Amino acid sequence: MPVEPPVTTPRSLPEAYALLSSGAYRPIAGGTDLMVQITGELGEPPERVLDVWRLEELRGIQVEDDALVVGALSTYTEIRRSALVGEWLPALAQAAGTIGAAQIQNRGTLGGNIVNASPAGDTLPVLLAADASIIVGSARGEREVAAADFWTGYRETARAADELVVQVRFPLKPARTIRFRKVGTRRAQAISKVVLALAYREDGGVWRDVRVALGSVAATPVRVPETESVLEGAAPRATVADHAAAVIGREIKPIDDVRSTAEYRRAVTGRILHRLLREEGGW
């Protein structure tokens, strides 16, 4: 039978804090994570829940200082319709969409995608290609977490216990192109098989910056940096992308589990990104 822990709703973003360092909470948003871990099936359910619903300092999508900054509270349905994420990174807005079914969009945040931590979270190798940082916050001030660095195992991540994800800032390279893809057994209302999210620009006839990130082929989301340097500073050929997808079939370390192979994900990654480049490039 689901546990049914106490719920507290605090009125502000300080007395939350207020609460987080007086012990042990479990923070909920929309719930979609945690509502399915309560049945203690999945772990041990929380003891305390707290309830940041309301918290409208964690809401909002805006421009700032060159960077488009993302409420930690930004739903996928807020993600994917605003004016802003489209016009800069819409490629989040496309991960954003492949999530659950709408009712599942209405509620969940990206925040709550990022502090799962499930290495299968759709839009976490969008704030990896992205090179997006996270903010989190508590009663000792807020910090900057880069996201490569914040998913430190599996369901592990750099926040401590007293700290929430405030936002996500997404830094603003109007040159670059950002692609994102994504396997699953449907086509909607299923968890990836293998996730994948492309960035690079344009320099001279070749591509530089380039960030190949991945879900469900590992522990946690991950870039690829041998595949990266495949394709670095290479022009845009068949070869190239014959060659990218050959090394990060060798590079990733992927699982059989439930849902799939650890050979199937090898062989759709190296497909996902050889289409990819193969789009890219026009050929």
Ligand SMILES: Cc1cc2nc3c(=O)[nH]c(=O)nc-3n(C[C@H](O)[C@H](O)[C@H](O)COP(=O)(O)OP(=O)(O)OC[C@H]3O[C@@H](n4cnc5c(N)ncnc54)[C@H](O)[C@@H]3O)c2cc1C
The other form holds:
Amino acid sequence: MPVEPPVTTPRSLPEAYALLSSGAYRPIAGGTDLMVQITGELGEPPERVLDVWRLEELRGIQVEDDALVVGALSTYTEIRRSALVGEWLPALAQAAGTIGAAQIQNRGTLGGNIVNASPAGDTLPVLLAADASIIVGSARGEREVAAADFWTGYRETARAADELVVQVRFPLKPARTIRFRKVGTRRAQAISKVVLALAYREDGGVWRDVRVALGSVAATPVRVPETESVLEGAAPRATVADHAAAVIGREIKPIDDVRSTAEYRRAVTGRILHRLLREEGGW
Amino acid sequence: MQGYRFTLNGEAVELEVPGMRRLLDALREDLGLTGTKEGCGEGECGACSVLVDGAVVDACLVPVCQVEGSDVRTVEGMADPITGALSPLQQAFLDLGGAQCGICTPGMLMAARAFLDDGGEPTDGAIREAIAGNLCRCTGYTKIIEAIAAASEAGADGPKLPLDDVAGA
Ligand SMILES: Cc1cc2nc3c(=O)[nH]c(=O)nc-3n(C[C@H](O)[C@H](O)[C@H](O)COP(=O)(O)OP(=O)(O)OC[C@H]3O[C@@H](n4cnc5c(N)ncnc54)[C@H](O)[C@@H]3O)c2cc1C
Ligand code: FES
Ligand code: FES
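For comparison with the form predicted on its own, provide the form predicted in complex with the ligand.
What follows is the entire complex, opening with the chain shown before.
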């Protein structure tokens, strides 16, 4: 029989914060990770659960100042259907569209993907490539953590136990392009073997502010600075693509696991990057 | 323990169960509606698919506390409650061989219902995407896809499916 820990459903964000500061609660959003983990087969089941699913303060997608702001409780279905995401960050909608199938997309949330902190979390490389920041809040107030500083180790994050992820801010840079690629065993319902997000700004035929972020190739989602420096100031030509693909294969340190082997991941990562550069370069 | 209220196939229900009870267990064990099946218990197979406020979800991943005040629909609510007549979708599964052992069928029907209600264009690709979270070990999916296309009013605009082969069989 599944474990059924006590659950509390706060009606407002301040109430949720007060509960979180009073003791140990595991939040549940869409439950698509937590309900699988709750059996106790994958570590200790939570003692007490805090149901945040109804907190309106954590919902909504809007453009504020110079950022696309996506509430932590935004589901993948909402992200895919959002006209603002489609306009400003189609790579996020694309990533959302590869996660699970309809049942998972209707419940799974961006905040859950971030806090679950799986190295295979498909939205996480998009956050890294887009220079996103994650707003976390607690009774102590809100703070902004750069995505680059958020995943600190295998399934570890910069979030304190009494904090909730409130929203994600993606700075709007109209001249920037972000591309997304995922390789899994099949199109739907497959956890990634490799996931890649690439960002750049074209400037007189060469690329600037290049970001290459990967999932499933290390203990956390990562950027690959050596590969980025190969592409920085370069044009997406065949020679550059060959070089970048070789460098990325050396730079990442993937592991063998149930979903794939290190060697496959290394080869396929180089190939995805090469193909993306070819598409962007139009050759 | 606390009372949770929601509507189930249009009727108000109230349950005194732990809030973290899986909706799947509440339906099957507490409410006696065993149409919703358990396959994997971890969101992979879709056998437990139900509709919550019109959206298809895996009942094994939704705790009862999260359906408080919601509209929950299961396969038991599909046929006409008075005459017992099957819905067009159920009838199409029956006519076109969309069910064999039947364990995936309630979940398939709910995923298909959500897809058709959303007004999605019933192309082969769109139907495949709509049921990508529902595993079937018997039919090979082709007949399920044909049944969903046939049940949609816009089915004629969909892919040219070899319906004639099976409809008369
Ligand atoms: C069949 C299946 C397929 C899947 N496929 C994919 C896939 O292809 N790619 C992928 O990346 N993931 C996949 N997942 C994993 C999962 O769906 C995602 O990680 C999802 O984003 C989790 O969101 P959730 O709201 O359901 O999280 P929950 O399960 O509710 O929570 C996950 C964790 O985050 C914490 N949490 C949630 N929200 C907050 C918040 N606002 N503040 C603080 N903590 C919070 C919870 O305490 C918990 O530890 C899959 C899962 C299943 C069951
Ligand atoms: S039993 Fe719920 S998805 Fe398999
Ligand atoms: S009919 Fe047997 S699993 Fe689908």
